[in-house]
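Here's a solo chain for you in structure tokens, the form predicted alone.
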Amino acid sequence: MKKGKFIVIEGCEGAGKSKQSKILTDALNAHGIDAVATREPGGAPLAEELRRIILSPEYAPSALAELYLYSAARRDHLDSVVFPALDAGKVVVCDRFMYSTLAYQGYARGLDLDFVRRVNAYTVAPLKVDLALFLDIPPEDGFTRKGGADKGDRLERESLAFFNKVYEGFTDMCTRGELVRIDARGEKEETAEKIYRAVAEVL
């Protein structure tokens, strides 16, 4: 059983994840807490070479292959890195997680919810997220934060309309309590607050 909390920040283009998971990890070891951050698709060897492959624009993997790529990815980081710093008593803060896997593959490409949520399952046991955070500001206002989308990413090429689905399944995760809703649209700083406050109630 693991001895640490595993926390996930979730949200679009531009909402600021990386930066926040940088900020939290951050506060936390400053607080006397043993915190490490990591992102998806990456943080370890295999998944980092997967992460490049699945986002290079070289290949247009149908949804399903994408949901595979992914969940290999996922599967390795947690076994490589993950479930070691959990066991060590750590908390791991991930730059997106599953959750990102039924907004983009499920919602936004169409695969079946409750497939999706079924290989997520078998992909991450026994694993236990303590806490899954979204980062709530709209795609065409992260774009605009962001200063447009990344064109060596191959997701980020993808339309208005397909990351207006993906933040309607970030939103209606919110409603299924399977996330929880951080209003992200002030400055990074209060931002920051109100996600520390969050985490703070499940440490």
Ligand code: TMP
Contents of the next structure:
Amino acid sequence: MKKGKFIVIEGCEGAGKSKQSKILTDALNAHGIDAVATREPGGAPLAEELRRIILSPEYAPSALAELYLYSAARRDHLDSVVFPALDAGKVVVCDRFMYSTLAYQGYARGLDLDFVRRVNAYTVAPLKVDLALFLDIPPEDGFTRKGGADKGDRLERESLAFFNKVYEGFTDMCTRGELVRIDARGEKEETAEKIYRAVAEVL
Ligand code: TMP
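Can you return the structure of this protein in the form predicted together with this ligand rather than the form predicted alone?
Up next: the whole complex, starting with the chain shown before.
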């Protein structure tokens, strides 16, 4: 039986997810709430190894192979890090989760959305996400903020058209109520404040 809380932070490249996950975790800990930050793909030894393989420009997996690689990394991360932390009553703040799979492998790569949703459901069961946030900044602004794409990362070599589809996917999930939209175009402190307020409501 899960005792902790599982919070997800999603967004396009350069939206500030990693920075905001850290700010949120530090703020929760400062308020005496035991919180840990983690990320996907990765967050556990095998999952981090899979991350290296998935993002390496050395390989060119099909969309379906990519879906299963992300899913394998996810299940390993859940089994070895997330479930034990939730059992111990911690708040787990996860930088990206299954909504990225739907946005990237579904909306952007074109795999059937219902199929991706089903794979996601099997991959994460019996986990229930307590809150999933989408840090909203348009893809062009994200790359500008990052100072350009990391060309050593296979996914970041994709076109702007690809990232616009990813963005559309995330905004669609907001409309469907699967993600809660946070306007992330402002200063980092302002966004952090909005995130903290949304998270406090589910704790
Ligand atoms: P990161 O740059 O946020 O660390 O994420 C790595 C890349 O992997 C990023 O381009 C998004 C992509 N990704 C997917 O395509 N599917 C997924 O399921 C996840 C978690 C990430």
